[in-house]
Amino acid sequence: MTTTSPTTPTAATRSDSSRTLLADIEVMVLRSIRHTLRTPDALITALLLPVMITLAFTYLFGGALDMATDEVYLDYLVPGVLVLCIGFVAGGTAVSVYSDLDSGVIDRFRSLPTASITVLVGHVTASLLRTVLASTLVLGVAVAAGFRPSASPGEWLTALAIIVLYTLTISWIATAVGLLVRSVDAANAFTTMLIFLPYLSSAFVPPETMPSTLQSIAENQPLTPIIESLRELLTAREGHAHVLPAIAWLVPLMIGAVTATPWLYRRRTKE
């Protein structure tokens, strides 16, 4: 009588599942690349409305909010542009996701050998890559309308990863949001309020010249510490005050969409 003893992964195992993840996790990205692809005029929309704002606020309202800010309004205004850009386009990953799931092939993922966090990771990897892409064209579109930042590497490398930061969270925020809402039009929704919600922040005027209500809110937002540590870093601010608060929001915000998108998953896809 022969016994078989139970198997344990080896070195060659995992590493060929590593493999595997890794490998299903790019074909979800690109499934999503293409999608963006196939809706240029959703494309284009995300790319061209940051532009505009830039645009209409430099050359129309400049002037005039030069004195409110006490500087060049431009080196105001594009940190700003940036967090509102990168809202309203890693905020439409929630569409994605919602859509996803309403058309039925989350099912057909289902039936496949491969794990159900690759497609969440391919709607964030995308959303990302789209933000990059977007937040690019802002800052080329900024520099040559006057826009002159004076961060060292060191600085740059920090603004960057506070963007990186802000849209790994906005895009699991928004990936909950499509998992969790039950209509198109609800999805939508939640990239309206990031769109709205630059807003009630510092992103184009100062605080303190906002009625007494609004400015507590703008001053007690998560948005305003984001958008002042890259006004810091871009324009070479001493201080840098700003940069750990931001970093104290976004972290927690991540970590908790995070751990709420695959429960979120599982929960919505026994229905």
Second form
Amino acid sequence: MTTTSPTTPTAATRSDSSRTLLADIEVMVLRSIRHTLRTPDALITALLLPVMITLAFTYLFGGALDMATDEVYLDYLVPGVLVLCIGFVAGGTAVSVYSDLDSGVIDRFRSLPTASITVLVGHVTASLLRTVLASTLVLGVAVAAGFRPSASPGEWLTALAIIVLYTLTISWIATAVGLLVRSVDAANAFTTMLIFLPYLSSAFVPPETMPSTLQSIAENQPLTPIIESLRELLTAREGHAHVLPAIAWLVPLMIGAVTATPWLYRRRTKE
Amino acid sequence: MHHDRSIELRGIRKSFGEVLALRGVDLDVPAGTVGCVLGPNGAGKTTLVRIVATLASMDSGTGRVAGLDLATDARRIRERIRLTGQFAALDDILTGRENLEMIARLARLDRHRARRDAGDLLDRFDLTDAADRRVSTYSGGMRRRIDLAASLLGQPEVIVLDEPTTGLDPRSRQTLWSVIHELVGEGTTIVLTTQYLEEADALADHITLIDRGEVVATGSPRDLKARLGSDTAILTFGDSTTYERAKERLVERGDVQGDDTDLRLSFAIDATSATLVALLDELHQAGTPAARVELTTPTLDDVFLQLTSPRTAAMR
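Since we've got the form predicted alone here, give me the form predicted together with its partner chain too.
Then the entire complex follows, led off by the chain already shown.
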């Protein structure tokens, strides 16, 4: 057969290798989604927890907490619950990554002519899908409880971008943690930490109501600007002062985690 | 391109911290044959085959696999080689079929081929009934089978099997052996590690016996047995008088081992019919016939025990 294609061999090889990379990623994403669907206990927890927390804070503590905030407590609460749930659901990536590296399947991936690191991309993508599901659920329950977001389409898009950025950041950090830890308990501890961290932010109560040490932690940790930015975008609050600080926290954290991951992966699988 | 030697390793050294796992190992496996790496536990077999399969790096030495350099061409080697390890390298949460289809896709088969080949392999390994069950529900033998099936996807030139039959029941072991025979028949090169001499004897064209990270002998099963010398005759006598008289006579022939309680004499002999007829004639004429005559050929066990160190022999 004669070659009529004008592409140089190098270009052909490059487009070929990016096509196979995409095909590998597709296989790995499908695998991770199957994992999610077949571990229903983890999935149900991931979906039930957001609902429980929203309900508990709205109806159990809501009455008391209404007084602590300047706005309707439900409006105050929803962004905090969103961040907590995303942290919990995306944090689970650490366990998935650790389990893969602890099992024989990683040897199979490594012995194939594929970039085995795509297995991590699969986990992060599945994590993103799980969080989208969990976030939708949180918003649904909140709306049912009386939450009425007043965001313009542009604000919705910005909020969505921050939520996705936050999810990806947590998922990649969780991936790095999964590559670092040496036991599944340590991987789980990371998720627990992510559930706890919002309590030390403006998620549930304004930092001004905390003792001074906790207040300075709450005011200077990344979750506070993220949560505040979502409040500004979704509820009646004025201004968007926290949007840039939130992005300024998230982008370097994500770049750091994404950069560290291949190195940690090689270190973990090196013999 | 035709490669005479599918695997050619020279002076492979590898240590894990303080532990020297391999101390300069050479390994040659001609294309289309079964090369067996035989050795006791902890000899370095797994480390060696993981290096061949590009899963582990070497500290020094050189290696070519399927004509490609291990140091620079790992990615292309992975297109030609598969490793089936001691622990099934499978995704427990997926079904057998899903595992095979996933691995096929990663081995660069298109969707249609992946589905077809996965189905064919499930049939071939008698796993069709279990194909849509999760691998976590499989028995040990089934896991080994599906793992080996996974290694055949994409028709690799070289298949490395690390202790493929350890822990398998005799029937599963037979199945695996026949698959290995079929594969070699199709031209695949097989590298096999085992601690079972019987397995090496049944399958290997060529054995590399390693102990404590070093090659202690190489050769075909027959060569290795021949290194231990000739066959042995064992004569058992009906009563002690005959035994004593025969012993006096046979001692003249050279080294004779006598067992005075069992009235048994054993000595090296060239096992041709002429020698045997002469021996038996001589005993008859001297009035010292043996009650029972046996001939034994050295087994690989003898080779193994003689050549591997007493430390590891004692551990066994």
